[in-house]
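Presented below, as structure tokens, is a lone chain in the form predicted on its own.
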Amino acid sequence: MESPTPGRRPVIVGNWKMHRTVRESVELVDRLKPLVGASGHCDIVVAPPFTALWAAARAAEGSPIAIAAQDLYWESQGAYTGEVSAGMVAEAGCRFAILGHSERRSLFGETSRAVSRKAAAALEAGLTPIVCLGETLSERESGRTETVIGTRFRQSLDGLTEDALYRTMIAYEPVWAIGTGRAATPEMAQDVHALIRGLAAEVFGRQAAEQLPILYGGSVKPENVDGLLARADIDGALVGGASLKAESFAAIVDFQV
């Protein structure tokens, strides 16, 4: 079986959606604290909702847990009713941004070239974007893997630099296995990590393709995290409905390859 490969350290990512109030995401927080605070192995990222960001981030000051915003807008700041700019993220506690996740897509309309927008405005603000792109059943079975992922890459990824790509994560999000119970297999997973690092190197150069952080996301569970991680480019999880209990996510955290 393959290995990671040395460079790479792995990150395992919790998004919450639209879970938890300020306080439920500040006890989740504590509870999750004793449990990883020796997990030295990986990053630690946690995605709580819009309201919660400043309590999560002030309770995990101390840990090696790091607090992500679950989108937010490209503008700086202007007449946008409910919009959220990078900065105002940046201001509370965060250090990373999950963008172009597939429910943003599919249930708001959200575009790559969007996307590419936001991702470029994280950077600006010294945010990591995780930068999601994922297929639909429908697109896998009718063969269009390859090329749906090869479009999303290249339109959410526009204008970005090569230094740039030092500073951004990829998260490889099957549509079809998010939330569904249903994960791609090790194998297919391996498959498109491995397709979207040659679209890398192919756009930024081997260089900047080999340090990429590629996360696999979609049905994430402590039971086929081993088996995922073990793959030469999968460099960990975008973890939904598991990261909402403290111990699945621990158990994720602590994954073994």
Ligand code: PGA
Given for the second form:
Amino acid sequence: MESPTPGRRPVIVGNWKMHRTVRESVELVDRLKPLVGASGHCDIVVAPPFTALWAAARAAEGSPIAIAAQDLYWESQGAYTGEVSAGMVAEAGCRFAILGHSERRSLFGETSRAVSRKAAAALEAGLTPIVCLGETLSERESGRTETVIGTRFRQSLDGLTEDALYRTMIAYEPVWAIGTGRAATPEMAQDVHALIRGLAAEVFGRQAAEQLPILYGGSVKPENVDGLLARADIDGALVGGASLKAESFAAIVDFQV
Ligand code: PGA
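Can you switch from the form predicted on its own and show the form predicted together with the ligand instead?
Next comes the full complex, and the chain you just saw is listed first.
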């Protein structure tokens, strides 16, 4: 099996979506801590809802678990009712921000241009953006995967510098694989990850592209994580459903390649 490029440390991210109250989030972090305490081989990140970020970050102190926001707004403050800024989530204890998730794009009309502004704001606040992109089933079936990934990549990272790419992660999430139990095969995922790394090299240069962590997301489970992470350009996983139980998330963190 191919092994990950030295220098690209694996990253496992749990996206809790709109699950877990403050109390439940603290409980989940507390359950995870002893299970992942000895995992020095990868970075571990969980993304609770906004309301639980501060409490989850406090609960995770002294453990290898870092906290991510699931979204943010690009302005730093102002009359933007309902929005939360990058500085606010950073102060709450976040080090990462998931941006442009397909649910934000499809349910809330988020465009790639908006994602690029959010990524810039995240970087400005010292956060690592995890920029998500993927194709829908109809886009894949009509042979448009390459084109739509190319467009979404360029637009979602528009305006970012090469230096910014060193502080950015990408998550490839085929929309048809999210929450369906039907993950992409390692081969399918590897093909798109290699495509994304090639795009990154075109836009930001080969060196920046080589160190870019590209995570796969979409029905990742303890049973399929090893095969996915064994592929050369798959550097980690963005996990939804299976991140909501400490045991299954810890089993994913425990992947073997
Ligand atoms: P899933 O979600 O693991 O439940 O498919 C992944 C995601 O939406 O990030």
